[in-house]
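Here you get one chain, nothing else, as structure tokens; it is the form predicted on its own.
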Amino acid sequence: MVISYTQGAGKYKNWIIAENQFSIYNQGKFETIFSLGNGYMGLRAATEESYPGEKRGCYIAGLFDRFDGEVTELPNIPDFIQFDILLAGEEFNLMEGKVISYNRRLNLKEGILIRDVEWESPGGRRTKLTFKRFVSMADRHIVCQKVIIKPVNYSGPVNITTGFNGQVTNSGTQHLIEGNKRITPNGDIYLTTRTQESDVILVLAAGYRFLLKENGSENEINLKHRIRTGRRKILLSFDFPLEEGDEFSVEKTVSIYSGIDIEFNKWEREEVIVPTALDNLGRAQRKGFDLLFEEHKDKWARLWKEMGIELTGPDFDQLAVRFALYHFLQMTPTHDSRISIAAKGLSGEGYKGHVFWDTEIFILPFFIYTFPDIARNLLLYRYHTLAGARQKAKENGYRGAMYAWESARTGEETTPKYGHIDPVTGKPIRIWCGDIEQHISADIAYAIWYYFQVTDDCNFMYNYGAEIFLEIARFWASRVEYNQMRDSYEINDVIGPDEYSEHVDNNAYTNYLVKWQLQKAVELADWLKERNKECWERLCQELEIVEEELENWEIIAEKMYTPLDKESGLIEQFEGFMNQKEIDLSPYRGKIGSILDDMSWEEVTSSQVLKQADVVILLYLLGDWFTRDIKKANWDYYEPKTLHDSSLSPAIHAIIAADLGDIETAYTYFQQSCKIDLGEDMKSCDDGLHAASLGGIWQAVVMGFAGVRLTKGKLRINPCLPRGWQKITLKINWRGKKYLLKIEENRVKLKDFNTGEVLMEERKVVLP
């Protein structure tokens, strides 16, 4: 077995992913799902030494570039991990020789990678390693790695070259031209170097030290050093003569900064940044490796403490919901209410860290009932973008904000138009979601809302969240359509959630939101105008809002084409779906993407295939809406017609299936979302962790089988625990106050999180 959920004991039980068997076939897997992060900067898990496949990587947050005819994608920065090692004269390379043991793990309790290889040389020579490395949630410039290197049975010269490479491309696109390389008086080296369109200054300092243990006893050392240089590339060489037995450490420290950090007014020069991350670097030198850690883990502590969930059940459930609180926390840009969360966070280049609607949707809840704060910040980050959206808007002949379906640090549209080639066709397929998949502005209004909903941050609303919400209404009123024949109002030619069907009209999750969306937007004007009648004019005056534009949104609202078959209670996905051909599913289900091997794009999309939940993500959203028989009914039908070839989808399904009762079911899906970046398929998160199937496993668990949910103005809790799970502890923020849930034999006991005093124990319960 490759992968190991179960290696941890004691304190660390459940708590720790660990690789035991190395392979070069497996590395993209294990660069992913072992990446560190603290919001600021990600970084791949390639290890010390190179090896042909692999993918390294470290990426800034909100850090892009553009290569000529390409989207925008966050460049890849210079790789400081590498490690080149020879022991004896004999370079240290796993596939050479032989592997006595091997075990790499990822402590999510505390944030750190550690790998332990014993290994022998082609010539008999055998060595102790281990490699630790974080990225410091303490400070977020900040990067340490640790080398041991142990000699068994010889002595011998042990050399080290590592050092700064900036020669590192996405995929083969070079975003970094030369800036400058040097070494301290004290031995530290810099690079600099610049990003090619973007031009974003990058300093990347780096500092050295070195122990050794001989006879229990453990000193520093100092090491005469040979430099060498090339283009992006500043390398140190270090030799020392070991004996058996002795234990030799090198400690690296690396400082990052980058000319669009918050810390700085503007983009900085090279005078100003170089300066800081050595002086930055000099601190964190000065505490050391240990120290440094220690720091990092008490952060790590606090973090837990606020939003741990402990699962008396299954260990690998109870492990995949602290992969997915871990990652969420390494992913989020909390320092910068400029930048918000990728589709991969900072795991990898796929969807070259653009953001989708899968923040607002998927992730937003854990953060706004978890870290509010943190909530707002990332909403905050559609009020930095709404210069962009109204753009779009304009660019396209509507009135209003039309947020981009993928977006980077401006807002402006960066969906690419092309992907990948139709293997029955032979030309590319065309990507239409940044025309057409329009329903993201509608999202971000339904994460507004609800955030606001559980928070009641009315400053948020009146400074920020109001504007968006009022302009994304805009945009809608001038996109509908009035057919005169039905008398309603239409949305024609989009992209729903479901995305093998493109180019329909009336897709039933864009039509309903819209509704829902122009109806609270009339409601948010009220509560303005009689709890900040100031607010109201102003936004009235800088807007130009009308009366007559709100009785106009209310028409749109009202008669909004809004499709639901009062005989059998369905809701057709998209005006004509229920025509379309339908398929045999057997043969793809459980194999993402694989029906496109078999049928061209255009058989796909003219078929009764589902990627992934539509209608059933609308019976979520807006439940209160729905009768449990609607909602069963939508559940028979599209259930059987969903492949789950999107990592969303999974997840939405177990709630619904919790919602409907069939817990069996829910939890089939829950542990489908778990294993799709933890699950045995090693190819199945090469390019970047499923942010949002992280987000879709913290809702299964607490919106699903916990029953917390916003329902009518109140927040409802009414747990519905599978099989073999006897017990959950969760955190909770509640309009101002946090709150410890224990659920057990699907009773709440409800305490104050600060006092510990339990408030009610019930078999369900409602706050105001």
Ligand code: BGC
Contents of the next structure:
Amino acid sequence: MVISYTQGAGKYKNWIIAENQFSIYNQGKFETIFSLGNGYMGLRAATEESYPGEKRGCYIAGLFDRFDGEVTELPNIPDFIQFDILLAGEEFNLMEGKVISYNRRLNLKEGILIRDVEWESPGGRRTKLTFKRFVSMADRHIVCQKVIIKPVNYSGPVNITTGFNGQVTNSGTQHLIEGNKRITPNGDIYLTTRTQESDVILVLAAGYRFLLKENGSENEINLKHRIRTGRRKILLSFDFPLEEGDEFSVEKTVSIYSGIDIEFNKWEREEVIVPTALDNLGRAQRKGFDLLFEEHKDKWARLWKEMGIELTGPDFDQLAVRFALYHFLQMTPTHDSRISIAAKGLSGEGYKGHVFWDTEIFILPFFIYTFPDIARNLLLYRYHTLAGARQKAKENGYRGAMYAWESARTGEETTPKYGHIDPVTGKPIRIWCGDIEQHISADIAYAIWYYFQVTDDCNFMYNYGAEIFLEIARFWASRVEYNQMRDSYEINDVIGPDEYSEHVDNNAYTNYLVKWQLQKAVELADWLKERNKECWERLCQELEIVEEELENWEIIAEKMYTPLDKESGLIEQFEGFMNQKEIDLSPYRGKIGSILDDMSWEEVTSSQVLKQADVVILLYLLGDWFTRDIKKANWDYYEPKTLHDSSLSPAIHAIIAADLGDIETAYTYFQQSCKIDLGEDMKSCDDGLHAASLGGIWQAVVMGFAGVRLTKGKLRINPCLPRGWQKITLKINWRGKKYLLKIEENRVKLKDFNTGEVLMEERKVVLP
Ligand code: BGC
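Beyond the form predicted on its own, can we have the form predicted together with the ligand?
And the full complex, kicking off with our chain again.
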């Protein structure tokens, strides 16, 4: 087995994911799942030595650039991880010689990646090497690396070359221009560069420390360096004569800053940023690897205390939940509300670092219940990008705020217009999502309301939330079309969540959510009038809202076309869906995207086949609106037609299956979600993690099995654990209080998180 999940005993039990065997074919998988980060930056886990097919990558949250004719993306910043190592003249390279032992592991508890290798060179020299690295949670600008080298059966010189290499690209696209590269009097190096189009300065500084352990005692040593430079590149090379049995270590500390950092403005000069990076590097170096690691570890320990979920059940389930939580924290830019979470986090170039509905619908609930302040920050991103959404509405002939399907720095639409070539027609596939996948605006409104319900954060609503919410309502009011024949309001020519159907009329998910949102917008206006007249008057003035507009929203909400067949309870996904051709999906199940190898895009989009949950996610989000019978009828209809070709799908199915009492199916879907990134499929996540699916894992556990649900303004906890789970403990915030929830044999024990006092012990709990 290439991946081992149960590694780690004692305090590390179910905290370690390990790779037991190196293969260049699996590099993408491990570079992604072992990625490290702190929300400021994300570092793929490329190995120190370089191999064909690798994807070295490090990305700074929010630092976007646009190459001519392409959409904006997160540039791959200069590589600092690479170490070229010569052992008595032979290059350390696992493709040659013999690997005697190999183990690389990510410790989720402490956020550190460690690799132990024993390698025999083609010349028969054996060496033990250990590589360690972490991206500091305690100081977001700092990354630390340590390489330990121990010759087993020889003495000879070791040579190490490492520094900064700005010759990296984003799959061929070069975003960085030549800047300065220098070495300081104390031997630190730095490299500056700028992004091509957005013109943002980036500074990387590094310092080195060398240690020698001989006869049991370890001492710092000074080594002379040779400088090697090239285009956007500065490297230092060091030599040291090693004796058999000695242990030689190099510590490399890297400090990274950019012009978009919250403490600077974009135009900050190099003369300011370089000293800042060098000062911080100096401070970090004085502490050294071990102390920096202690600080980093402490920060992780505090985070785990706040967010940890303990599960007594199969080891893999516990590990998968921790894997999701670990990655949430390393991918979320908690330091800057102008940035949100990308669909792949900061772990790869898939979807170019863009933000989708994945954040609001899939990931945000975790933050709302666990770290409400971070959830607020994530919603503020939508406030900062309101101008982009207003602009998009205007350009399309609408009013209010129409949010981008894919969003980056400014909120303008960043979805590419074309995708890959259709193998059947030979034409590039036109991507329509940026034009017509419009439910994102309703999703954002939904997330704002949800946040407000759970946190009671009135100030957020007064200052930011209400404005976004009302502007989205206004967009929908200008977007709907009146159908005189039916005396209803409709939304034509859209893409719903299921992207295997395009240009559809009256997508049920979209229409229902719009109805819901317009109702809530009127409710919100009434609430503001009563609770904060001043705020309401300000908003009316700034947004030029008049009473008739609210009345109009009320009418549209009432007459919104929301399909539901009274007899069967079925909700037609969009008009005409049920008349489309049905096809045998069995050859394509479990093989993501394989249907497109056999069928043309036109065939797929005109059949009854779903890429992902559509009506089923509606049943979840507006759960209060539908009876159990309606949920069951729609589940029975849509579930067999869904391929789960989007990673967003299985977890939602897990939750609805749990709602329907089918815990076995729910568990199967939960496992499917867990395996999207963490499973044995070595090609599942080369381009980066599936952030929304990780959010889905958390939701399947908390909303699905633990049965936590916001319903009719209250929090209901009605658990139903899978057969193999004996106990689960989690933490939730609800209206300003933090609770510890223990669920055992489907009974809930609710404790005050701070005092430990038991507040309730029941089969089912409802919190007002
Ligand atoms: C899914 C979308 C999702 C996007 C980013 C697509 O494949 O269909 O729902 O937002 O991926 O994760």
